[in-house]
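There is one chain below, alone, in structure tokens, taken in the form predicted alone.
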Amino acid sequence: MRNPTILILDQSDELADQVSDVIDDLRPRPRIVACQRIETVCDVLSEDGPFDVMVAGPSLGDQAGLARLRLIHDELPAMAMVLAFDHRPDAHLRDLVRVGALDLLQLPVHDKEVLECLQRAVETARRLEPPVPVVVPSSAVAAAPSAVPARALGKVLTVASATGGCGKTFLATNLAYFLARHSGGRVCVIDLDLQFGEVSTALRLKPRFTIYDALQREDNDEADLARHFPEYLVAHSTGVHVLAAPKDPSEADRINPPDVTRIIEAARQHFDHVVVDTPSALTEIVLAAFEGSERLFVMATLDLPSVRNLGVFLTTLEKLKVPTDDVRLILNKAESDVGIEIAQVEKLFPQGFEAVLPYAKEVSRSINLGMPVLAASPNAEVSRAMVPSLAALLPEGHLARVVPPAPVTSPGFLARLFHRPQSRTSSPTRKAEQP
């Protein structure tokens, strides 16, 4: 009989340390694996498993965390689940049942109680251990048209701000376009500004369905949602796919954090990069998106309210124990004559800004055209300032191939819109317009 394996999932290492201290009394002695980042748990499960028991710590005690655990339990029902929380989760009993919780430990807890709980969990996992799986021929798998193809889960990149008007949708759409053009992968944008989402407007799309429609399926378990997820998207001419925000703001109230987690997980099964555009707030909906993100772009503009709120935003993330290692700051609409120096703002944030983007008329023009500015005006100052921060996201070997993209829009249409001769708009020596 192989030694049991226990996975400890929590942002802190205190729970893992306590479990490690008590397992010497278990026979056979279990192997302990600790995972402190929820976004990497899929890799840990596949690379270090199989696991007999998962112990989920306090950082998974909110609605979004329970939704994650439910997804894990649905995929690995034979793995016993133990919840170790410092307070009772604000959730219905059925939510705890759906994550497969075998036991609930109230932290702080005595070592003896932890030991007894782990013994029960290991024994239960042994009884639930499935038989040796039957190897299904690859031809049979290929013949199943409804199955989601096996692939590495996509990376989630979220754009946020503490103040409205900072350009989140502008950055999200340009980030998605850049990755679609240069990474060689498929890219999806999820508009999580559920009341007043603008991604579809910024790209001049007319979506037939929205995130609300995707969540209203009668048979709406995780596997079904993943299979049918592409049906609810609208494609842009640049190759980017969009899951639009609800058309009616009242529908936003019917979407909760677990729904957001399920939508993002479904998107990751089909796309290499999932860009999430969020509203200017730190709601549970937004925090659910943060939890699964590999990188978080936080935006501000060069004015006192926005700079102040940026500081409050970052402090709040720390209090909520949201990992800040992968947070990148973007200063947008920077001008030289607004009474605030960029250098002054940079002193307030030691981590620095990933990019400082100038105010540019090309941005408004690109939105009116329904195109990212990187596509409509690749040589504009704002486009050139954006590229270095986005290029860092590309897979190894792709960075050297980043070149200024050619405009996707029709030159004839541009000429008619701005009443300019074609030769002037296409001249490579023409200086980019400044506000």
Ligand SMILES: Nc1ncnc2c1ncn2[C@@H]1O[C@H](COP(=O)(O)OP(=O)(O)O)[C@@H](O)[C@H]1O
The other form holds:
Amino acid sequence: MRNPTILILDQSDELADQVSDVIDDLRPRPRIVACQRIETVCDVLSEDGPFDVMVAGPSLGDQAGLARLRLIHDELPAMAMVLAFDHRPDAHLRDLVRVGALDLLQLPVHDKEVLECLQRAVETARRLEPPVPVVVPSSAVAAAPSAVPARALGKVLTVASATGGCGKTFLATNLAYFLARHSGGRVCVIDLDLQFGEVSTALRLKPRFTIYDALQREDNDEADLARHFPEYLVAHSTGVHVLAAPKDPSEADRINPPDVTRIIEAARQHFDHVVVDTPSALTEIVLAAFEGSERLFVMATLDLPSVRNLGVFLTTLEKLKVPTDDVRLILNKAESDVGIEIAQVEKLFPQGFEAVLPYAKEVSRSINLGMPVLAASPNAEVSRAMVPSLAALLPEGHLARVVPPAPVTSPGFLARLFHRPQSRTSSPTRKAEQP
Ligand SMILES: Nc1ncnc2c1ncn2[C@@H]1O[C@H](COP(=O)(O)OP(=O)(O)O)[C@@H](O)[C@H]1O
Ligand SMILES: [Mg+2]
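The form predicted together with the named molecule, contrasted with the form predicted alone above:
Now the complete complex, all chains and molecules, led by this one.
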């Protein structure tokens, strides 16, 4: 069983200290994250989560605090909420119910009572857990046993295109979200657009480490890289993990094709699906990704240069003897009245298009929210057009479970309400020792 995670939200550190002291008696020992600045809570929720339990302290005991807690509860209903207040909040019982409060602790409180309360909260959270397994945050994995347990290697799916702006990052992030939600497996995205990668931007993540850092490890043999791979990832609130592209484009030049193979192999040891996003080119780096891929999505948009270059791209693959059986074509941003018809393009590619996706304003909206469009606007035409091609990737028996998902609100939504500051560097967020 994975270690539970508990977030303590309060301006003072007293509550976090008391919880840290008592959790030694809980098994498995929970991981504690303390957040003392309410404005940074959405960052903490998305970067250090998912959390099983949140304990809100006295500084959240006024109307404004309860309103904030209610927003958090609306967004993360599976997280058990405990209120630890030193006075009865000046609020109706109804407000406390709306916050989703599972338990109330009247401060000061005995350690034993805190312990029992947390035990119950963790158990309740486990029962509320969504069907998709919540992935252990990378920071928790860092404390995992030193060997990678033997398991079936994950499948690699790569998204590529000849021209830029075709929607590779858009498809890669949606593909990853779809698999995480419906396959029941663990999913990560590797951003191989080494110079201008945008996976973390599209998901509004702030990665601490990148692929470059992972490859910089000193004793960088295969086993060591595989063992420590999860430490270099950043987790999205949907459970998708991301290995970000280098922060500085100059670092990209120092990464070579064998590095890419090693990174992908390390990822396969931890994740059931490894989605690879690539730059708009057929470089050696991209070819290294193709080599280990089970499926290759090649994208084009509905304009002449893109369609023409799709042809060149496919011919080049053939010349390079890259097997094309597993290649699937996706036509994106398809609009009528742009002087080129979908039917004309389809005639040029006898293998056909796996999906034709319309141009949709929901895509920009989803990017601004930091959410895949399948999560933010599941009923949009573009989402519906995408699902059949993605559903084909699910393991047998999972297809029936593909139902339109409920819209997910992004952490960005909370961020706006909570007046997120520009930088987290001054955040006094404090992490207790790993279990
Ligand atoms: N179907 C679509 N409808 C509207 N905008 C889209 C669609 N697909 C992608 N976009 C937008 O087009 C831009 C380029 O997409 P992106 O995924 O970054 O392309 P690539 O990774 O191939 O360069 C992004 O701003 C993205 O939001
Ligand atoms: Mg991209």
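Positions refer to the first chain, counted from 1. Quantities reported herein were computed from a predicted structural model and do not represent experimental measurements. If you superpose the two forms and keep the largest set of C-alpha atoms that fall within 1.5 Å, you have the rigid core.
Core-superposed comparison between these two forms: the C-alpha position of D103 differs by no less than 2 Å. Once both forms are fitted on their core, the CA shift for D253 between these two forms remains under 2 Å. Core-superposed comparison between these two forms: the CA of E318 stays below a 2 Å shift. Here R120 exhibits a Cα shift of 66.3 Å between these two forms, evaluated on the superposed rigid core.
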